[in-house]
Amino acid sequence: MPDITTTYMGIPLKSPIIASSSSLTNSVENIKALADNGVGAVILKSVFEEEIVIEMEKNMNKMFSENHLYPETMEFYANDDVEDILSSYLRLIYECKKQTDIPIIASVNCVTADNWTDFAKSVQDAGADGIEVNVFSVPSPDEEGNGKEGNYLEILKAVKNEVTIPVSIKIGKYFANIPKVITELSENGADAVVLFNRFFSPDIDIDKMTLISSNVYSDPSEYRLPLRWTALTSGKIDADLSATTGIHDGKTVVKMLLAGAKTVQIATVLYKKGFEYVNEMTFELEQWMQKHGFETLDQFRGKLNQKNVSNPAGYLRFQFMKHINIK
């Protein structure tokens, strides 16, 4: 059989398929089941900056004055035992490392580098193999165009100052210049960049005239966005790239690896088809490798990124033409 082992952020993985951060990765039982079904690593369900800050900053009035922490968020956490949330999170890392043999990567969802980043050291001490920092905040109309990009770098540097384990940054698609952001993150020490995070998307119920949540699951067609930007940036930066969103089968795993991704991250397909489906995705990957004579992932990884594809302009095309042929 082909060898599908790889490394991610320098961490050895038995497979490039990673279970991304979700409610499915919040228990030892689930993570053991994911490991048994062949995932290469697990990204734990995120702990939020608000949770960390509330434990570390006992003065609620001060937190209400911070413009990045919202009153409804404070009200939610004020009624919960935040200290127990954080201790449970660290205990989850410890137990997962003790009971499984796959890398466990912690996840922090944040919008600033303020007050919380020394918690990263606790995550490292609990045994996490790495940290994925999921960053996003909604731009304001009076903000400079590059304001958010600078925030990403500030967060990255603050976390890197606290830990020696590898750090990945999970970014969104709302940048004027995505390749520049990825390059700057790599140049400033990101061990990996994850393309792209998936956000809560509001919708409107026109009958009840209320704000509701839209579909939280990805669609299989959505892989094309991370595919493009993976192909455009892989091979040009030192950081690894991990592709996520819309990866629902083994064929799409192959496409992402051909574009240059080091790993892929999946969630929706785990909800819809169960943990066992990882085995089918792995089988598809191995069958494709056998068919094309590849013994390792490195033999074809990046083979169709912009640097190597016969028509590199195909990745730069955005407008439809009357006739398109980019073979």
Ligand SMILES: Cc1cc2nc3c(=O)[nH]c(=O)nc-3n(C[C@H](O)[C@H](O)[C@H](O)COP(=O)(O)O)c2cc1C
Given for the second form:
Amino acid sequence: MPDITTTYMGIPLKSPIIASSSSLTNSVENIKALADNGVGAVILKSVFEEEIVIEMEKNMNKMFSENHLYPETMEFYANDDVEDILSSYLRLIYECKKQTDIPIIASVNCVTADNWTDFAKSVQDAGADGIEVNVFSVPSPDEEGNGKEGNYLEILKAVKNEVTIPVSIKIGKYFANIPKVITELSENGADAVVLFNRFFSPDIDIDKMTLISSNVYSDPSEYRLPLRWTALTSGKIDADLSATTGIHDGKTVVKMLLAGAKTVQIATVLYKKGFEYVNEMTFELEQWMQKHGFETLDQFRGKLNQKNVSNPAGYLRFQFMKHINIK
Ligand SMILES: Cc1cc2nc3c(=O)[nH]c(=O)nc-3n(C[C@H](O)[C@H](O)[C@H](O)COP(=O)(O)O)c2cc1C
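Please supply the coordinates for the form predicted in complex with the named molecule, as a counterpart to the form predicted on its own shown previously.
Zooming out: every chain and molecule, the one shown earlier first.
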């Protein structure tokens, strides 16, 4: 069997297929089942900046002025009746680390670097192997120039100041210059950049004439967006890239690795096909490697990124010109 082990942000993984942050990664039982079915790591469901700020204010004296948040004292939470969101989250990290052997990456969904970043330290103390910061920030017309880039860097720096575990930033796709944002995040210490955040998109109910939430699940065709930007930036930055959105089978995992992704993150297929499907995706990856004579992921990772392809314009203009000139 080919060797599909890898590292992600310096953390050793058994597989490049990671269970992405979602409501499925919110319990020890699910995370154990995901580990049993072969995921390389799990990104826990996000805790929200707003939740952190509110709960921190409520529990300031009880939790944070005492020294309860170190692994050896986390047992405190097992018998504690404080069932607030933050202590549950820290206990989830602690229990997952105790009951599984895969890396556990915490996730925070935020819009600012204000008043919540202390919590990153608590996450580290609870035993998390890394932290993924999901910046949910949609540009508005009253912002100058490129909009939110400064905000992303500010959040990254604030979190890096709090922790020594690796930090990844899950970014949105609404930037004037995506490669520049990815490069700047890497230069400012991001251990990985996750492409892309999937903002819940609004839809319109034309009978009730109200805004409604559209389908939250991805379509397989959506993988091409992270594929392009992974291929355009991998090999040119120090940070790892993790691709997410529309990765629904093993073939697409192969494509992302060829484009230069260090790992991939999946959610929709876990909802639609169950956790066992990870075995199938893994098998497809291994079969493809065998067919092409690759023993390790490093032998082909990034082989088709823009830096390595013979015609780098292929990722930009050339294919488009060829396509529209077909008679
Ligand atoms: C029901 C659902 C809940 C999600 N919750 C989160 C979340 O809490 N934090 C986060 O960063 N991403 C969340 N996501 C986004 C996923 O982590 C993932 O990046 C996205 O769905 C793209 O992957 P996919 O195409 O495999 O679904 C969620 C996705 C779904 C479908």
